[in-house]
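Take a look at this single chain in structure tokens; it is the form predicted alone.
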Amino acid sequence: MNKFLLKLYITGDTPRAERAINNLRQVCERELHNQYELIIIDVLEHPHLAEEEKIMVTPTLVRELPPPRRRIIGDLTDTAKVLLGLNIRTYPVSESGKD
């Protein structure tokens, strides 16, 4: 398995940002185990990074590695969408969270 490099762009310490961080960490721990690096970027503290990446909405998750680069926008509560966006699974997760 290739190691995933993920960048999550958030705006401040808000409930929406915390929800996105927690949801992403749960997915990564369950699906990627130790095969990922997660970088959290607060666009209020690092606006130049958001500008370079053309981040218009937060939270935005950018999968840098493995290629191709992909983006997911939102609080990452839809696990199936996150898995599809990360190209981990191409089928939906059942309601119970079990396959």
The other form holds:
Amino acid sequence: MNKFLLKLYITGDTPRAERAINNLRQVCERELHNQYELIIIDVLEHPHLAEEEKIMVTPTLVRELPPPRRRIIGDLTDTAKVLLGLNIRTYPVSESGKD
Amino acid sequence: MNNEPLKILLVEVTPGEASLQREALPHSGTVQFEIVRVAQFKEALQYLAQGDITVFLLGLLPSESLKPMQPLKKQLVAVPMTLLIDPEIDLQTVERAVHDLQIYFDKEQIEWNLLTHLTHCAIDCRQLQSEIRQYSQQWQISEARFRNVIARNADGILIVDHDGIVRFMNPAAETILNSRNQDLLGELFGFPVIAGETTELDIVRQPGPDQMAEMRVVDIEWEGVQAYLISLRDITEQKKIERALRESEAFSRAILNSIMVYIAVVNEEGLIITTNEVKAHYFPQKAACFLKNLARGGNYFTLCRQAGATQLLNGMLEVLRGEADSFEAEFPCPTPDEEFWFLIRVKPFEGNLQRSIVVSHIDITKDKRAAQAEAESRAKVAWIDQREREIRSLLELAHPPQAAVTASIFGLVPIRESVPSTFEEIVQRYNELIDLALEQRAFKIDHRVSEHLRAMANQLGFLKAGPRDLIDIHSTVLERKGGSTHPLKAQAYVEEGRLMVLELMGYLVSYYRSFSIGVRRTLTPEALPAKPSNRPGEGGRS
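Can I have the other form now, the form predicted in complex with the partner chain, not the form predicted alone?
Now the complete complex, all chains and molecules, led by this one.
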């Protein structure tokens, strides 16, 4: 199984950024079951990364792996829409609950 | 379909091979035909320019002769139907030359009924095509207007496809995103996700100030495919204003909460809209007044009516109606143990929605108590002044210069001067007796003060003391006690001392009366001394 590599671009330590992180973690824990790696990138601390990726707004979530690359922007509270935007299906869970 | 004759323009460059005969057409059905036969394209152009040709027939045309037809293309657009009746000609060549070619026949097997039917179908088809073209033009105009509206919209608008690729963006979007149209078109923006109607985004600018936008998303069809229309509204200034308002409100609320005054905003129905936060139990909880029941959401007027606070209620209503600029009243709030006081001040408040009043409740209990204490203190000071005047009078009475001179003339010297040691001893005893008298009164202990006073009176009588000597003793003791004694205790000494000196005088009078009776009984008038005898042992007082 390919592991998901997700990058979340945020701007500073704001309530909106914190909300986006929490929402995304919940979605990942519920849907991806540890089969993911989440990288939080603050565009204020790493402006060059945002420039390279041509990030225009935050919060922006990029699915780097597995291909194809997908990108969603906006509110991450709606799990169904987030999964739809990332083109992620519900990840099958083995009997052990992991892997 | 109407009954007007179909006007057919027949182009036959090689008329010798033509099989169509003008005469044959009218007999081929109910539809009337009118055939115009021309041999040159130039003539065809002239007829087509008249605009009443229904069918354009290409007759026997060799392929190489189609080039001159190019000028016909524009005119043929208005002709409902173009027929080719010579299958030997290359069909594609004719289609390229006359783009509206619709059907062709074998020139040898033309069925005129079928041709008539097809002609009418072609007319209908042409009409439909015309309508479609018309609608298409309208749609193009509409889309142009739509794009114009979007382009001029103050909100930034992007259209992205389902992969998040930017397909369109207006100038406002360029401004908000700080990017040029050509840089973003075809680039990945992202799949927009919102939970409700809108969501807020931070705009990434490098470098640049913080900027925020509100995003709305609607599904649309764009250039034939499903897409998202993303509306971005710059809310940076709005957020700054909101933040400033929040900070201002927090500042105001902090100030309101810091003051030790309970403030309630009451609307026209008496509903307490809001209050500040003062310490818990600002109003005494044991109090019988209704102020302790004030809380946000309660009805102030109802509480007033239930408590019978009519004056306060009327005052608030007058301010609400604009009949008074303000209202103030002191409101007692007694508990079983002590009494509290609050100053209630009512001021009008012009809110955005309706007229309200601001009711401030100021705890003035300390002020009230201080005022009471001050009044009591003043009364005590006045009383002490009065007592002081009394003592001074007594002193003056005890040491009148005239009396001393007069007494000296008559040989009456005060005990203080004649027997100072005995005077001091009596003062000490009087001093002790006045303390005992106070204890006797306060603690109900019988110190037998009266007996001691009687004994002292006997001693004073023996010394032939007069009232001035008693007052001298009394005032000396009070003067000594007043120096370092608490005012309250000094007051008690004065009161108790007054009784003691009166009692002492009484005993002294009684002594002299008894002494006088005893002398009368034992001495004859002749034996009485001519002048008062000297004090025993001292000899100076007579």
